[in-house]
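Only one chain is given next, in structure tokens, and it is the form predicted alone.
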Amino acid sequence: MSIRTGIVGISGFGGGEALRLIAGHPAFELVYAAGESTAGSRLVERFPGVPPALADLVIERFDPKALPELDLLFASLPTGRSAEALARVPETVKIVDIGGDHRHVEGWGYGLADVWPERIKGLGRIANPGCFPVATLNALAPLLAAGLIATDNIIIDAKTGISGAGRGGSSSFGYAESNENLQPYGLLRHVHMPEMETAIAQLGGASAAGLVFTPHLVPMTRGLLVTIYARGSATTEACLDAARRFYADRPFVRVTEQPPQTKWASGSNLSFVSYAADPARNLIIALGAVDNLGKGAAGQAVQNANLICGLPETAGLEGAPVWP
């Protein structure tokens, strides 16, 4: 079977991460590509790797109303830049954007795929999660669903590698602002807080406006990891038990004992947990380590997608992570 398969922003990091796994894909056939800066290069020009199957594809400017035929469309734009854009596709093409325009919006899955695949298989339009709220909800969900922590007082201290920004990404986030240096950003108002807040509320049943996040911008490429502080008197077997026995048949997330690491994760789709408790204190830390490319982005967009057009979930995923 073959799907015919377009990228939108495939200049871009998840697009160009998108680019990688579908060149690799069983099913989808890549037949459009389209993005700002490289409009009229051949693929191979922006890619030299890609396959030479898909070396002469010519990348295009996006324009909504002149899509070749196309099955489904990964749309990786910069927040704000895809509602207006994604409104004027066909209804019959299948929709995933990598973006942010449509998180919990009306009319567009929302796709947790780890949590939630059973709201996603068969839709047309999917909203892929961000990159925080991706290895913070992973590692919160089972602690949630099991009644373990309270919604309302729940710390998130995030750190995430220099390719999140963006290419697009603001000059203070270049090579010489970075290197060597932590910095935070976002404080009290980053755009994932209120996915993460609705998110937590769905899966805990109580509201999370207590919710602190701070991210950190780390000098390295790719990774992200969140260290979660939550209050909570179970131990630390029971929230690894309630973790596996939640995750026992999904493919991407592994339990570890182990505090994860983001080279654990690195260029996969895999999502790693893990959890510290202190009944004493009633502390509980969860911990969440992912590709913030992978799984943040493209990775999960792929899972998305083989959901959404009844394929294996894991079909095109399952290569392991790149060490060292």
Contents of the next structure:
Protein chains: 4
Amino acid sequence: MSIRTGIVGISGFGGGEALRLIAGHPAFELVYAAGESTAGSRLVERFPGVPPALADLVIERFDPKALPELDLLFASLPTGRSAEALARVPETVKIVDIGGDHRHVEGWGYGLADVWPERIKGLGRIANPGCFPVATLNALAPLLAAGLIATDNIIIDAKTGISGAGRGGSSSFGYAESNENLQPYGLLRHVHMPEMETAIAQLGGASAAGLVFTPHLVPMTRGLLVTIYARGSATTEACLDAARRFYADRPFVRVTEQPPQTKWASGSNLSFVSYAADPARNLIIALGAVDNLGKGAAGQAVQNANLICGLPETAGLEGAPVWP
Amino acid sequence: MSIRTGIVGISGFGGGEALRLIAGHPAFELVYAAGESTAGSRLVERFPGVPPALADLVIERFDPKALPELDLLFASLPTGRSAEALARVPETVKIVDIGGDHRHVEGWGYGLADVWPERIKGLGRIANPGCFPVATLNALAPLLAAGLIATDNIIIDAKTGISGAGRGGSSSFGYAESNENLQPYGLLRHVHMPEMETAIAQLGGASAAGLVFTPHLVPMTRGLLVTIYARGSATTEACLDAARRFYADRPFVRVTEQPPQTKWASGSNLSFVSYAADPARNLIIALGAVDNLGKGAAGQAVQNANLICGLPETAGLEGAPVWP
Amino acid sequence: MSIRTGIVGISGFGGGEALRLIAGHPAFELVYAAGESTAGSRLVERFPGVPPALADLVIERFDPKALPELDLLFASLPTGRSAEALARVPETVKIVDIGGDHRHVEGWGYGLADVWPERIKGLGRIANPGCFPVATLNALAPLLAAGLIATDNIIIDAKTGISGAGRGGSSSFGYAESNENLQPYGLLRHVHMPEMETAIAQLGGASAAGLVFTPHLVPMTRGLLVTIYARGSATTEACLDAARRFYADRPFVRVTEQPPQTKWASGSNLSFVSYAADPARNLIIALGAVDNLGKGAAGQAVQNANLICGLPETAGLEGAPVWP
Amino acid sequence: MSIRTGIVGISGFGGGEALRLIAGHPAFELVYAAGESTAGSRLVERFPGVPPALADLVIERFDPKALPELDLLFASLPTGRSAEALARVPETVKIVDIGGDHRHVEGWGYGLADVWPERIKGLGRIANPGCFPVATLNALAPLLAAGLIATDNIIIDAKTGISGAGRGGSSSFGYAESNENLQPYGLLRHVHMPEMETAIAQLGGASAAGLVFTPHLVPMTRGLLVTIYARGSATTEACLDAARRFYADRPFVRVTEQPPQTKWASGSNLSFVSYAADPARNLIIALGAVDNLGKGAAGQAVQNANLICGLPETAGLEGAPVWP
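The block above covers the form predicted alone; next, return the form predicted in complex with a further copy of the same chain.
Every component of the complex follows; first up is the chain already shown.
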């Protein structure tokens, strides 16, 4: 089976990773690529290692009214840019939006694929979760589902590689400024908070209004870790057990006793979760590690696309992480 | 004035940074260097950029009974190794111990120099604080002194560059394993916790027994950041004001409105603190950024040595941070 | 078809990359893993992202007399360690030796797969080229075959990521010492020179005795670039054309007009070559970029194994490079 | 003595390093700072670790007709931008131009301070050498002066940290694109070649027209290494001796037997040179390592300023390199 597939936003890091995954996918056939800053180039000019079969595909400027015949479209546009652009894509084209405009929006499924696969199957419009939310929610879902933690009083200390800041952009993300530097930012006002509060409330059955979220930029290209502090009296073993049960049949989540390192997931769609608890302090620490461009963006998007296309969930995503 | 100075533990990163600072110090004259793995080498063989005047000093194996005439000794030995070794150093030699064996120990002053300079002046034995504690305590001291936060329920999410793990050691700190990797470790059982609990209790006048501390290794050589979550109802501005007053006359602490980045302090003895508060959530976030080898080790040690030798506190420490 | 496959030397970086590639290979089934420092561990303890089907395979201490039934063995042992160990492996087991002991040795084929595939097919013992030689020879082969450069007077300035120095080893490869550092080493006496001289002489039909080779360690995990200065009067276009013809049917070599960057090949078995010539100066610059663990080690080894097993040359190696 | 000093181009990396060095200089007093992208900011807003005495200096837009009273001006503007701007600075203001517009230009001394200090003293207009030329010329000068190498047939393989590409600029220098990547560029047409050819010809007394120069971007912030291949029959020891004699009284050049690493010079004005020769091949390899922002830019500029102001050559430049 060949599913005619397109990417819009191929100039960015999320779009580039989608290209890599689609190029190795058994069912998706890339027939269309669009990007603003790279329009007019052949793929091989931007991605010198692209497989020869895709080398000469010319990157177009996105025009929803002039699309080729497509079954599936991955969109990876900056937040604020996809709502209008995608509104005019024909309904017959399934869409996975890696960008931030359609999360918890009417008419769009929320693609937290490891947790809610049944909500995704068969839909035509999926909003991929943000990179911070997916790492956070995958780590918290088993605890919330089992009632082991409260939904209020959750503190998320998050760290991401620089590719999470997107391509180009400000010189704050220049090499010399970012290297050998650790940068906290967006204290008490990060754009990802409402998305997380909504999902935590759904998972835990109570408001998550007091959520605290602090992101940091770490001098590495890929990788994302959340260190979450929550209140609950379960033991470490009880938390691990809850997660093992919750993810027993899920292919991409690994529950580990050791605190996970971001490199464990690099280049893959894996999501590592672990827990350390101190009942005497009513404290549970949950850890989640992903590749921000894999499970945090394009890997998750392909997983969602597999689900909505009726393919095996792992199609094209079997590759083991790159180490070291 | 020339103060005859020695370093023991010059093979490690803390000892090496002490060498750099002493080489540029107006009063300290390096006359003795000891190290285990480098014994027998001339300084220039290990530190090719050392000033010519020090190039030919031969690194010795440490023997407290065979020291040259010394006024001052910096010790930078692995934890567990300095207690016995330094016990036999003559009392006439002032000691600043960068290592971990003498913190909050009878007969040794605790060298939290930015906060308690008066407790340090005139002493002969100073235990340098650990790198995580100094960043944490410098950020919390103004809040604790002003009663703006409670001493219980403090969560410290800490991130350090790899030099914080010491030299040599396990291949976990090899380049290929550490690069492009973010590693949480030592959950709920880090060696620095008692040191911090003791100091927080002294600063706040109440037990800090519930302290939570989670360290992470960040892929950079130098730099350390703590992101601290505490309970209190003060505003951001009230926290900043408390810190500005507390550090009004202190030369090395900078209170900033922007969240500090580790690179701001790189190569210097500076300590950056900042705050973000949300009274509606009874939450105060305190941030502290230092160079783990500067303020977190050798810089702080030189500051302590200045204090016990009756020198200007900033002698030899005026250098601005290296950027980028 | 399932080919029963083993890896010896799985603790090192080359062995780890072989594991990743075999895990994704359509015909190779991993049934045996051996390693010294990791013996006794299950694979998942060392490689947390390994596919579940391989997770519980226990790493053994290598004993050539107690091997399970194997069709194929990848060996990735330190130079000097494989000659004796592999001598006792039954002849029925095909071997690809990633290590350095069997290059240009009687009874072993030299696995420069992109250049000499016909010499490899059907053999039972293949010595993988070194990482520096493969990048160098792939870049030079078209020029030598076409008689565009002389075999003498070749200067190779080589740069490799730190994983090329192997795992563990000296603290010279520690993170803090290697990061933000560029290290030339082994001037005029590198171990890879005889291997290159032999192959260049074969390719060019004349002695390459005057070869100059200077390696440098670059602060990155993966990636290897050679910048080669040779004498010849051909134009840039003539060099590029010679390479395009030479590699017309070869699947892994990409001839580019732009100077190749190491990241173009990262995580893949690709080999990029390019040329810049100045006939007025009788100068030809040849550039070769590979992933030192891919084409420079495990990728090339899998390619060789495909050739000796009669499989499609690209089996298990189709993955596009990881970018960024 | 206080020398009223200004910096124009403080937004860039060279200007920032000049600020750091001037802040620690015993005679230079910073009274003026100009920059385009940062105009209107106080220094502390751009350089949070700047000493308090300079914190409130406001960065101005450069206007040569509205300068305050100045004795000395450091200019660090992009190539092509300083010629016109500096032409209107009053003659009473001494200028050191770190940028590229005035090298080997009438009316401007060429500030290769370690080699030609006597040509610099007392001048009012100095053009700092480029970062690649200074590392190259410092390594070659002793060989050329002693007639040990020919001026033709010199190949320079150069590697620089990313800060050498300047601040801001294209997203090719973004973190995610540059990290874990080694990038050759500008083959056979680098802008620094005429500068080097002119100086080599002056040093060697013959044309250097055949010079080959290949720069590479290395994933590190600071550091620059040149690996130079020249023709000559001297031994390694003869080359080292020539360099030791040549630099016997020069304070910043270190002649080493080991191949120098870039980190040896980091944060300093030091210049490391070394040699390896093979008389049988008529080959001499010369190595030069510097900090591209130190000796390659602002360090050298301060050294030049010391020379033209009649100060000790090492004033403000005594700091040992930062390691690790």
